[in-house]
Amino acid sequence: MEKLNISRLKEIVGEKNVKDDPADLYIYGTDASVHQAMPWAVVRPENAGQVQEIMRYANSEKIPVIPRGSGSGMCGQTVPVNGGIILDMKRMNKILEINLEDVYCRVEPGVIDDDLNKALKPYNVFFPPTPASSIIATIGGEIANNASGVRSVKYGAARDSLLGVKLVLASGDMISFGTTTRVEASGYQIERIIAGSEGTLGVIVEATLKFVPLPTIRCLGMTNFNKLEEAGDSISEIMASGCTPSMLELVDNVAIKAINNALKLNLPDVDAILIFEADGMVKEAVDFEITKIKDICETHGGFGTELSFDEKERERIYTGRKKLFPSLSKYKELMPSTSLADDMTVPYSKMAETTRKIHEIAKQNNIIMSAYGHCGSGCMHTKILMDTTKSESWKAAEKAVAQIYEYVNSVGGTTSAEHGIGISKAPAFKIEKAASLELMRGIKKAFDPNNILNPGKLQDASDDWLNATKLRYTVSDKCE
């Protein structure tokens, strides 16, 4: 801290764009995760040139720099475990180009997902990743975490829409990776490594993204199941049948109860609900897809199916799933929802078994866990509901997280589908990627020899997530 020259930072970006008041630092020291740690300063650059100057200064003094968008990450990606400078990229929010002829756009990293899609809508195209936080999520953050969302089953994650990036390295040098073409066969496609790198390799200052036609027709459906296994069998058959749903979502009984408590929707008290969607440009094609999905569900015990092409009806059907995350804290009084082991991916055939396993592990550890998610992508979201004021709850959660990821690894799953690794999931990530950790460290060193870019994350994160930082909760005694 003593080597940080606040005056130098103010010279680069202007006095009003440097924050070092303790209240500001506290706010910027956390995200949507359970973690909190204080940065030394918050700096808000306006252009790539300022980012270069900041990085040259920080690199010369070996000061950590943590790039940050809106702070909607759920795993502690932007929490400054070693202090340093939080680089708030939201002022760099220009849409630089919309090229309809070559089907791409160029944007600065602080552009909000929803704002980009509002700008694209008049041209009847859209940027496919649809994270639940799209109203605040920045494009830079989505790329850094390889974000996706409910339509990832058909349209993929951020990496799948990324054509190129302009990156400022730790040294302050700026370099571009990628192309504006759809195929690129030569050399290492480094832009694809940047997606999912969580700010550890460079600062994204521009991105080239492809967009796709906005579907003119969408049909949404919802089916109930009395047995999780029936829903699981439906998922496997749908995805193996040649169908290409634009959405396929699983909601378990814990989530159903929470939604009903919070929103009074009177959803049926069943074991599971599947929500599915087909989209396209031709009604006959959408009819074919949605009917096939419905028939598969009903063959496996699905009942009470609702279908609608009407936009308002689709919104009504989808309301519970859309507001599921905030609803979970209403499942039971004094048991808020926490994001810990929250977006693992498993094979389709293991979705129902994984849901059962999550509930079994929760019961063993005297906590409550939901299981829901983008089952068409194999993504299972969990949230741990517990009394966050008690250290024994956190220790139970720590044990449950380890058990869940041990199971996920045993069935060929992976640690994160879309929320990234950050701090919370680092131990499981390091176990899963054990064979490649040294190679990742070598890549990190090539990009960032002084290890100043978001240090202490990914392959270098702590094996003890519970004590790696302060918890963003009041705990009655220390979690030891």
Contents of the next structure:
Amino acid sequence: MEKLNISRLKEIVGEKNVKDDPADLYIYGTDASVHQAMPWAVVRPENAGQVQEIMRYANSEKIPVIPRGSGSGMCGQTVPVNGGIILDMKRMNKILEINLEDVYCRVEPGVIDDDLNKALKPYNVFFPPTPASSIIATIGGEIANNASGVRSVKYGAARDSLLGVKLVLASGDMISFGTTTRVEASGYQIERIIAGSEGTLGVIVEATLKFVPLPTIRCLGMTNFNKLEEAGDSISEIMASGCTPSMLELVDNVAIKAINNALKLNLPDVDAILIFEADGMVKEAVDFEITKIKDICETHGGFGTELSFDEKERERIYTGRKKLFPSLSKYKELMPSTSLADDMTVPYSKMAETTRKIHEIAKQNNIIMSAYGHCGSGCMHTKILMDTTKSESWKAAEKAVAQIYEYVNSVGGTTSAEHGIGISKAPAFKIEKAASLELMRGIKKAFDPNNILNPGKLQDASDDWLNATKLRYTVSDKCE
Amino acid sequence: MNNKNSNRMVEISGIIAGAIGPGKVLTDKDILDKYSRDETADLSLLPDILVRARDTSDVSAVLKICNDNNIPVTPRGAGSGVTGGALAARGGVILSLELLNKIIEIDCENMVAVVEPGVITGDIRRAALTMGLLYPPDPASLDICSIGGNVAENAGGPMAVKYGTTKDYIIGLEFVLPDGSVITTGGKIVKNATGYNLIGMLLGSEGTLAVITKIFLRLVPAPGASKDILIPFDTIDEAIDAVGAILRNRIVPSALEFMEEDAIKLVSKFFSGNIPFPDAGAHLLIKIDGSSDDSILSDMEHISEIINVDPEKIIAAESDIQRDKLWKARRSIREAIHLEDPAFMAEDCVVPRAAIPAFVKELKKFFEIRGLKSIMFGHAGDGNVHVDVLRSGRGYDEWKMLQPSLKEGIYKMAISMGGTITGEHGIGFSRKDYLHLALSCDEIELLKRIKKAFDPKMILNPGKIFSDDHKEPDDSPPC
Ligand SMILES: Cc1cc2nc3c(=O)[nH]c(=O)nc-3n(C[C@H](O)[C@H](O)[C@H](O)COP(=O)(O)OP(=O)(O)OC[C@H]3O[C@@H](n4cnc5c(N)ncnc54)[C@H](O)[C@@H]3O)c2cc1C
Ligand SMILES: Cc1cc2nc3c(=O)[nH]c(=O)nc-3n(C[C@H](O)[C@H](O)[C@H](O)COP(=O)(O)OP(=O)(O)OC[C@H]3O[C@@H](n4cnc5c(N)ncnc54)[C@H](O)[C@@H]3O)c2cc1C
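Write the structure block of the form predicted together with its partner chain for the protein whose form predicted alone appears above.
Starting with the chain above, the whole complex follows.
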């Protein structure tokens, strides 16, 4: 801390773009995870040249630098475990080029997902990864987390839409990889490893993204199931049937109850709901797909199906799923939802079994867990609902998290589908990737020999997430 | 080979044979000779030992022995590469994966194929199709290349415009590092945000980072219907304008191939004039696929509205026989050139799509001034232009001397138009001296440091991608 020269930073970005008062530092010390730690300063660069200068300075003094978009990460990716500088990228928010002829756009990393899509809409195209947090998530954060969303089942994750990156390395050198074209094979594909690198390999200062035609026709459906397994079987069959749904979401009973409590929606109190969508340019083709999906669901016991092409109706059907995340804290009084064991991937064929297993583990540990997710891509989200003021809840959560990832690993799944690893999922990640941790450390070193970029994350994070940082919550009975 | 080296190689082949069994280790001159070549015109680099691995543990044992003894190892798939990637630039061991050729599983429920690296790509495609699934990447070498080689080269093909290249289908890999350790990453899952994307690192790594021993491929539902059309144009400009118009109208064909005049003429000669529209200034081959006939019909109608060509002149194909006729010219280009001159030079640049006509015309001028005949064709949808140059009467030695300046001219032109020096075929051996045209010094240094993180002793496929990989990253001269 004492080695940080604030006036040097002010010279680079200007007085008002450096913050070091404790209230600001506190806010920038946490994200959407359970973690909290104090940075030494927040710096807000305006262009790549400033980022280079900041990195040169930090590298020479070996000061940690944590790139940050909107801080909506759920696993503590931007929490400065060793202090250092938070590099707030949100001022670099220009859309530099939209090229319809060659079907790509170039953006600065601080552009908000929704703003990019607003700018693309007049051209009838869109940038598809779109996480549920698209109203705040930055493109830089989406790339660094390899984010994805409900439509990824058809359109892929951030990595799949990334054509090229311009990167400032820890040394301050600026490099660029990838092209504006779809194919290239010159040397290693650096852009692909940058997607998902969580700010540990370089600072993204520009991204070239591809976009896709905005479908003119959408049809949304929702079906109820009395048994989770029936929904699970439907998922596998839909995915193997030749259909390409643009959305396929599973909602479990805990989530249904929470939605009903929070929004008074009166959804049927069933074991599971599937929400599905087909999109395209030709009504007949969309109709054909949606009918096929509906038929598959109904042969497996789905009932009470609602279907609609109409925009208002689709919005109504989707309300519950859309507001699911904030609703979870309403499942039970004083049992807020925490981002723990927040996501994972399992093969489609294991979705139902995984949901059952999660409920079972929750019960054993006396906490509540909901499971829902983008099941068309095998992605499962959970949240732990617990009394966060009690240290015993945290102990229970710790056990549940470990058990869940042990199970996920045993069925061939992986620790994160879209939210990343950060701090809170690092212990499970390190078990899953034990054989390749050394290689990953070697790669980290090739990019960042002094280990200044977002240190203490991923392969270098603590094996004990609960004690890796302070918690963002007040635990009243904390007895060590 | 000097005597000392040859004794050393006898010793090493003995150690390898002892570890994995003698039948898999070969040193006969005529076999080594065969493995000294791939499909790169006019290039031969002799290895000392050929090892045909049968499983992952063979691969691991061979790598460990070679790593301990500082012996170069070059992985080889089916040897269809055109930049010398699978040749032993510094001698040593060729590690052939051709016998790791099992399709382990096609899992319809999860839509995943699990295969060994030596499987011929076309076999995977056919096996998946029998189950109603599609493995989309379709390099023209489909039936002579291996899936491992496709991963290592990040191979593409005509269908890339809609479906992407190999990189878009690899969801898991098992690979062996030079020290013999075996790593598995990914698996039967599609979404994956778990740490550094090692799969992405190995894609396009041309056998320089690790040896791939098992591959998990994502499959997609096979489209229910498809239709192909061939449209002749008077000029290349009109053809590429049409491509722009199609894509701007949000139609995404699953193939958009072009051939320019000289390419058409050459193939026409090959087939004695018996191809469709032999006198056209350009051909555009378009494939549309979809879930139902309705959607295809609507796209086709839309295309004929957009493009200003006499509908009488468009030929359409729906059956396999008709389709083969349509694609005959495009598929036979390489054969036709080979017949004309086996020592031709083949490049595959990428430029922004809209720049294709300018690129083709400027390059033609560049070659004409030098009295050289050239043939161009490629994937118009993604700007991938194949540039083949014929010797045009030059003597062999003169031709050899001339090539570096031709290559440099082609690459510089592609880069000046916002493109890059290779779309599908990689850097390998033949293009390593030109990497600095596409990447800056800092960028190349980073790649070398990554290479070192995987392969500290630099034994894996040395002499590829980098022109000076035998030097330490930090002692290369500043450029
Ligand atoms: C309510 C809610 C819903 C969510 N839903 C989803 C969802 O559906 N799908 C999903 O994938 N995620 C979801 N998330 C998680 C998160 O919003 C996304 O991963 C998002 O992409 C993060 O963007 P950000 O700008 O907030 O990044 P931050 O949280 O600020 O940063 C994330 C990571 O990116 C790095 N980073 C940021 N900018 C740069 C840069 N310019 N260069 C290098 N590294 C950089 C940071 O160091 C950090 O490691 C959700 C979060 C919330 C709170
Ligand atoms: C007629 C013809 C048409 C072609 N058309 C196309 C085309 O349309 N698109 C295209 O992209 N390419 C094309 N190619 C080039 C070539 O077929 C591809 O590059 C192919 O991917 C090479 O596969 P292979 O198995 O033959 O690899 P090889 O030539 O054996 O090896 C290529 C590289 O991959 C490495 N490698 C191979 N297997 C492994 C492994 N298991 N682990 C690690 N490294 C490995 C080798 O070391 C080498 O660097 C064409 C070639 C020909 C001759």
